[in-house]
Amino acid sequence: MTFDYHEPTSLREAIELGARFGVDGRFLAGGTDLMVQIHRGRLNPRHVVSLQCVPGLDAIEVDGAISLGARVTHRRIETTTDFQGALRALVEGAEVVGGHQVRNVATVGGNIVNASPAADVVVVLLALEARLTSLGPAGERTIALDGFGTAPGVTVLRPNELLTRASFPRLAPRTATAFLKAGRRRAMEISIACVAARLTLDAALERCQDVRIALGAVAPTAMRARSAERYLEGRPLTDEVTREAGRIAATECRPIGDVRASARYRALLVATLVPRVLARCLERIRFHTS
């Protein structure tokens, strides 16, 4: 495991190094994924470009659209007061990533680029309809998070591009978010299945006006349960309706069986977690508007 280590001090310098090294180079943010993959021989870059000294990539912006810099850590998400209300799902997703030591280092950008189908915060950002900004020699471009990952560990990011931030619109009134994860233990565990939701109620606080449901660890990439979303729109959120939404979501996912769980068990978890996450959203909206 040998590589040349580079520590640029500006975004422009980082992009120039990325362009020079191409497929032989890798950007390093927190390193909790990258260094493990290098150590295990899954990746063998000749050059590693650290982003630790590049200013601006660790910023959180909450004026207008919400923006998370690529180097924002999971610990920062956990402790940001603006995420304690309607955006609570971000905290719930971040606080179950590894242990404290991992969350102090692991970054949003690394989590996204790693393209794990079980990445908890990515599932939350998918429910928030996040868009990603990347920068390369050809300039800046915006990419929808939905479709950014094309297979486990594979994204549409070009070899010489750097992911700089993830952004999503401010939430509408009468909206809440929630995230739930199932694993073999409560902490430091990869999800067997996880679900995030963003729910907006009508003015009477009875019917679903708008909803997004995202699923993790039950398909080759994090995915939206679009049929379940369409089913819910305009309906009163009774227990029967949310259970049916869970059943529909379970038919949409494409889980695999492995040493941690069978495909059937993962689908059953989706059917169980979707009603629970919707109930949590419903409770939060009614609490904050009562």
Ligand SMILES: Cc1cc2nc3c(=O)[nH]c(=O)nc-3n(C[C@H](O)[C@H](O)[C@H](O)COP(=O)(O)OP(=O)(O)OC[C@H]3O[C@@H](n4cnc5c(N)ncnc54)[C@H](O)[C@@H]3O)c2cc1C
Second form
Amino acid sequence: MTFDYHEPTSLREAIELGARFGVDGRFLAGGTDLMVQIHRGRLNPRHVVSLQCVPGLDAIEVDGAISLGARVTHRRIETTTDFQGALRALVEGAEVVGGHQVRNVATVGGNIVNASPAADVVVVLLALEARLTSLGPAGERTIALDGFGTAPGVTVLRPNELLTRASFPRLAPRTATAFLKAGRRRAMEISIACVAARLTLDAALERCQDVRIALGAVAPTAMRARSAERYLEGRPLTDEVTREAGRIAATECRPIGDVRASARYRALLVATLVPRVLARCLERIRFHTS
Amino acid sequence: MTRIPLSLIINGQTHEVLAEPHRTLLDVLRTDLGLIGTKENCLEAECGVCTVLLEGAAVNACILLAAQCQGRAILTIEGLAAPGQLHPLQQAFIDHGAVQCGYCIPGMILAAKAYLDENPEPDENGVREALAGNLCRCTGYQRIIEATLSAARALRASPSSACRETAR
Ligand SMILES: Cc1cc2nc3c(=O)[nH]c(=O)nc-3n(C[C@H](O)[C@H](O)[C@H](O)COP(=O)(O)OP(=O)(O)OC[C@H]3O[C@@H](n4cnc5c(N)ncnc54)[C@H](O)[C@@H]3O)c2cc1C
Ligand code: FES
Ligand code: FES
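Hand over the structure of the form predicted together with the named molecule; the form predicted alone is what we had up.
The complete assembly is shown below, putting the previous chain first.
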């Protein structure tokens, strides 16, 4: 393991280096995935391009559409006041990533580009219908987060492209979000399964007007539970209905069995977590609109 | 491999070292600078024995490149208190019998310090959560939690006991 280290101080310089090194180069954000993979010998880049001195990648914008710069750390998300209300799922996703040491440096951009099926914040962003902005030698493009990851560790980002931010629309009225994760212990644990939801109620606060459900660690990439979403739309959110949504989500996920859990257990967790996440959203909407 | 000159600010002192760009802060601290209070174990950010404070925030030195730390204040366990003195956290760990083999303790204490700096009035759950990234194979954690809570009380009673705040 050996490489050259580069510390560009502008976006332009970062992209130039990315273009020059192509597949031989890697961008470095918090390093909590990259450095571990280098130490394990799974990755062997010739050039590591640190993003720490590149300006303009660490902004959180909340006027109009909400936008998270690629270098925003999980710790920043946890402590952002604007996310403590209806956007609480972001905090719930970020605060379970590793321990304090990891969250102090690990970034949203790294979580997305690393493309682990168990990436917690990615699951939340999927429920928020996030779009990504990337910058490369050919200029800027936006990419839907849904479909960005194509297999574990594989994305549609080109090797010389830089992810600059993830953004998603402002929430509609009577909307709340929630995220829940199941692991073998309460901290420092990769998800066995995790679920995020964004729920909007009708004016009477009874029926589901609009819902997005995202699942993590139960398919090769984070995925939307589209059949469960369709089933819920227009229905009153009784316990029976949310349980049925959980059962539907459990049939559309495609989990594998591994050291952490069997495929069957993962599907059972989805069936359990979906109604719980919806119940949390309901509680939050009622609390904030009462 | 060519070595690059690095200027590292550790415990308030600037150190000039020549190191290959792929070397971690942990490696440079221990091998080049003889600062072996920062421990080495998993090298995968899982266990926390390599915890140092980077501009006041707890980080794992095993996955941080030394090159990334240039010009940024680093605090290691050696700089926590003036020579011959103990920081209230160190004293509390001794008083509470929170140390057995000691291997996890430098990281544990620095993670606790970062947390108490931001949360001077912590509760037990907060402390447990703050130390989740630090594994201890000996003590069972309970005394470590008690020591940290007790150090928080001591620090509130006498904030000046909190050492030369060298690297903050
Ligand atoms: C102990 C431990 C526990 C963990 N627990 C969890 C957990 O519970 N949940 C979870 O989701 N993750 C977890 N992780 C994984 C990791 O911390 C997260 O995925 C984190 O968000 C990665 O961010 P980073 O900034 O460290 O990425 P890095 O390691 O710096 O980068 C990851 C990948 O993304 C690329 N990259 C980074 N930023 C950009 C960019 N802006 N543009 C283009 N490419 C980029 C890098 O080249 C690299 O390939 C854990 C890791 C550790 C070590
Ligand atoms: S050695 Fe760094 S976390 Fe274990
Ligand atoms: S005292 Fe031995 S590992 Fe903690």
